[in-house]
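Only one chain is given next, in structure tokens, and it is the form predicted on its own.
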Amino acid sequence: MKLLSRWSGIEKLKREKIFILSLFLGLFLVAFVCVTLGNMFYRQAEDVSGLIDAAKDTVVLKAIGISISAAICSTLIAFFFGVPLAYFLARKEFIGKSIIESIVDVPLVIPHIVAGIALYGVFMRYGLIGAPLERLGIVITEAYLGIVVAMLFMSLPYLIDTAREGFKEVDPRLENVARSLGASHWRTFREITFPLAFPSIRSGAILSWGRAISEFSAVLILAYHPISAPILIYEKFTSFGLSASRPISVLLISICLVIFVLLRTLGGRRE
């Protein structure tokens, strides 16, 4: 018993050392982010009036509103189409599965400016998809829909990949038990599979939204107007420098940070 207790104490000590080392290494990246953003907030604190002016500027507020709402739209579209695809990829093995997964992940590896050019070639007024939509009176380029399309293309892998891993963590035996008790496939998915995978799906949706709202290059090519927040910040920086672009940047980061904290907090309480 003494040997067993001593061995247990040694293993516990080893685990604690691993946890401390993990924390130390992880804090390096946390500090990297905090120092980078903290410096921006610190510099802006020297010019509070500039931040107040930015918060009152209707152009700035409109640009931020466009970015937030377009990111929400793109995330909802990715959720509606991406979650079924993620479930299918998690549960089925078939020839060409790796190809589909690779296609889904392509937006992660190509330069964003290249993605914008590719989207523009398809959705411009004479493009493969843009031309038929033009005849229906739907314009993608230089329009709000163009911002949503660009954001969707760049952010969809985050939701699909995370949701797929969430579905993989759900034990298929639970689904089989529900089916054996007479539940339909849809009821099993609705009441067992989806709720158990929802924490991962929610995390993927938050990441997808965050990635969408930060998109710049693809939006710049496909829909420069109406002006979204990243493009407005770019315009201010190239025309007037840091003094004009930093207040808008701080305002946008602050709003996104509050939204992220609320989503994470509410999600944690529900779990």
Contents of the next structure:
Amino acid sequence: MKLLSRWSGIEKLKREKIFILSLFLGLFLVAFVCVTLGNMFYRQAEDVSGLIDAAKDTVVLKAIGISISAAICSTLIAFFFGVPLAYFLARKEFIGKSIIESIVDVPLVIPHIVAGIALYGVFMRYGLIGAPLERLGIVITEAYLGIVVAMLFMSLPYLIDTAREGFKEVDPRLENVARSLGASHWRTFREITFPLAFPSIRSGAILSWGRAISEFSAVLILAYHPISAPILIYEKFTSFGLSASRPISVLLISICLVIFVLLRTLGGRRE
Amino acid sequence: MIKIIHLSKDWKEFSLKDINLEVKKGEYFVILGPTGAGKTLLLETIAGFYFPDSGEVQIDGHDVTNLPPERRKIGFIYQDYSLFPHFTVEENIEFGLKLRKSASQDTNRKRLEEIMDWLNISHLAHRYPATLSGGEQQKIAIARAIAIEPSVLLLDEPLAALDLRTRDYLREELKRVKLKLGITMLHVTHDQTEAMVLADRIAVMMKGRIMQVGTPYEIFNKPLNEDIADFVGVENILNGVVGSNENGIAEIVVDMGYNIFAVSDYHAGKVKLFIRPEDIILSEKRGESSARNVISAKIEEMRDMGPLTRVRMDNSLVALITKQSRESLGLRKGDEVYATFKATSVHVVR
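Moving from the form predicted on its own to the form predicted together with the partner chain:
Zooming out: every chain and molecule, the one shown earlier first.
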């Protein structure tokens, strides 16, 4: 009997051939990520004091703080303007819809440095938008707002695309029934559509935040100062090399990973 | 009461073409039609989910054409139940109740309990829809819709996704809803049995048009044309020419070469004859019968359909007989039989 069961085990594996192959191929990429980051953590572990020094350095902490808060700002802006757009795109058919959807996705395909230059052209002191803002006393370039603007531009497609798919998955008949039961359109959106699409919107927001915090090139051009984390890391790397830039990197990704995991698990109880 | 006046609407591949219909107060009205006839579109336009291209919708004498769905006082039930998945059963039913400004919390609570009790769903109150069977879900959808005491209840193929037994059971529940609440019900389906069992009146809808309105008897026995006859299961559709007419009984020579007697006012000319297959009786001998039509034929094909057997004969007549009579007659393919039916079972149209 034992022999038989072992035999059937092999039979089972044979039937799962494609899955086993898929797993091995996929593990290659997982290993790629793990080895790269793991190596960095491992190397840093040999130099704990360097990490502690970095964690005590106010310049480093300020840079990380700027990165995190600017990414939150950009995500909130993307949320405020993007969620309504995503709802509209999910529910309405109209001429030119695919054009709007493509425009939203443009930041995904242009090189970040190019986006940075384009943003600079518009937001600099004599730029199309920069000039009138300057008259109002608002400066974008070389300012905190510049970081937010660069991040927003690069990260908005993630939120809009994911939220749109989330809204599409909400059956319009649920909205119809809610309306028939006496709920206004607005109330239906608030109580039915939005809560049901929320898991997708949240994932979109997390992706968007992650994309924002990691933005380098566009930030570099639009607002080198106030110095944000990726810029600081780059500066340390070019001036002092790997060992100087690594502690800040480890610190930054550790914080990001913690936030990422927290956001993913919190409020995810519906699934 | 629902009144639809010259309603037209085009939406995707569906359309409504100049629909005129009146559903009386407290009536159970069924719209029967094949898939793609525009039945759902009609229902959703009445509910206000779509705006008509032209025409008017009245509910209880008020023109509601320009009102949003939330102000039409309708209950709507979909085939797939459409319960709010993030709410419990209780919260689903309460959703509409809470939106009524006039009623107090206590009244709402009482009403909720009363309805759940009445439909036997109290034990499900705290469950989420995903954990319930189709039949249970549809009962909750019904509870949710009637909770707000709508003036009309619109039902879009409410039983189509259910298994046979649950369907039978819920059909009785729907009858109970109508009897207890006296509410006007407009039910859309492609299922003839459903229409026959539930409807006070039926409208046949095809390709965006209302083809015929009448009692179930009229629809199934006196269809206005061949398309309707075919759809409502009149399997014997014959072409013929009226030879003579004596005291309202016409003698008609059909294409296949034999004569059929039918109750008709036509005295001459080409006609179509509709005979329901279940109205034809088969026998081995030419029996003593008051029925005017006794036609000899040979059995060409027999098809077992569970409790019934469908028998096709060489003169193109089709009969539905019970399994029991099939066995007692010992019918087989190739047997000579007599097909007997009354003159009143034949419906004649031009």
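Nothing here was measured: the structure is a model prediction, and the numbers come from that model. In this text, the rigid core denotes the largest set of C-alpha atoms whose superposition between the two forms falls within 1.5 Å. Numbering follows the first chain given and starts at 1.
I253 shows a C-alpha shift below 2 Å between these two forms [criterion: core-superposed Cα displacement of 2 Å].
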